[in-house]
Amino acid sequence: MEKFVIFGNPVAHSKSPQMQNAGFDNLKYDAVYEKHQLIDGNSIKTTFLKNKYQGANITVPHKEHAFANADEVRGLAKKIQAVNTYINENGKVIAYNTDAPGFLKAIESFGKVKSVLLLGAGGTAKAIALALQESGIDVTVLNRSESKLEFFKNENITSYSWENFVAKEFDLVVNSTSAGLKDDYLPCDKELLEKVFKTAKFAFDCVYGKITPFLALAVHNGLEIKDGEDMLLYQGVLAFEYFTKQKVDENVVEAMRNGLKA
């Protein structure tokens, strides 16, 4: 049997594994998912090795540790700099970015974006963002320190921190800190966050499963909200079809959503 895991810390909150296992079990494939907390994102590379992981997911906060310790990084996450994904092969650690097809593929439901507001500087705020300026859309990443901001502004991405942040209009504002996650606070000023509730539609949560704060003033300000759970499960699938290197149809895809509700 096969083991594939998810590192992160904390872990305990996450439905990855319900929804691989569900994966899993719909192509009878033998293997398990399971969690692991990790604290030290440095000794990623070894804990993964010496587990004898086929596969894994990363969650926050090892993900630009994951990326710095594989052997091998390849597509998009080479220029993001952070990977959620590594394989196995033969010894040597390769890895991937899911997160970044994940999401454009969840905002689909919203319709055309032309703007968005990017609160967060972190791994998934860099996905996101190359993501959307490799689909043409315009995108301004907000984070509440400078100095996390260089990789942005090396990547021609317009930054800014909470000093000196000037609103505009964007369609979509999209959470990517894990506020709301483990408490109740917002990710940035409640105050700026509603001047740009005022002109925006959409707002998107990275945290899935509950209406977080960032979301409950989205809904408030008469925005179309959705949180995470469809980009947790199409950047799931995408792993899935690493982790088993096929193709997966829709029942599958179901499945795993399923799996997911469980």
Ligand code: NDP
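Keep in mind it's a predicted model, so treat the numbers as computed, not measured. Positions refer to the first chain, counted from 1. Compared with the form predicted together with the ligand:
Splitting the chain into two rigid parts between the two forms separates residue 151 from residue 45.
What would the structure be for the form predicted together with the ligand, rather than the form predicted alone?
Shown below: the chain alone.
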């Protein structure tokens, strides 16, 4: 039986095991997926190999450590400099970032999106910004503090702090800050947000399982909204495809979605 794992700290709250195990059950794939609380991020590769895991997901706060410790990083993850998926390929640790394509898949339901205002400049924002840029979608970053904008400027992505933001028209506004996760904060000034919402069509929040103040304000302004559940699902589905070395159909995706909700 193959063994898979999610590394994080904390990790007890993670829904990845119930989602991934539902996928394995549906395919009758002989594997088990477990949680592993990892304290020292720099021990991630040795822990992965020592425990004979075939694949892993990596969550907060170890995505950068996982990037730095991998034997080989593939795809957009090289630019993002953070990974959420490990695969054991003949004893070599291969790393991918599936958050980025998972986000793109999640916003497909909105239809055509040409321009995005991305709130936040943390690890998730890096993945989303580069995924959008690579897809030819115009992306502008707005963050509370100036200090995290350097990464985006180096990638030629227009980026502002709250102090110097210049509003324009955006199709989609994305909250990738942690505002609204465990509090009732908006990700930026209410007036600024309402001004942007006046011309936007869609709002997406990376936080999942609740209507955050950001999404509530978007609804109030007539926007179509979506929370982060599909992003979580699709990053998991893409990792699952790496784990099982096959493309999966809608049956498996639905089983994984149900697993997530169980």
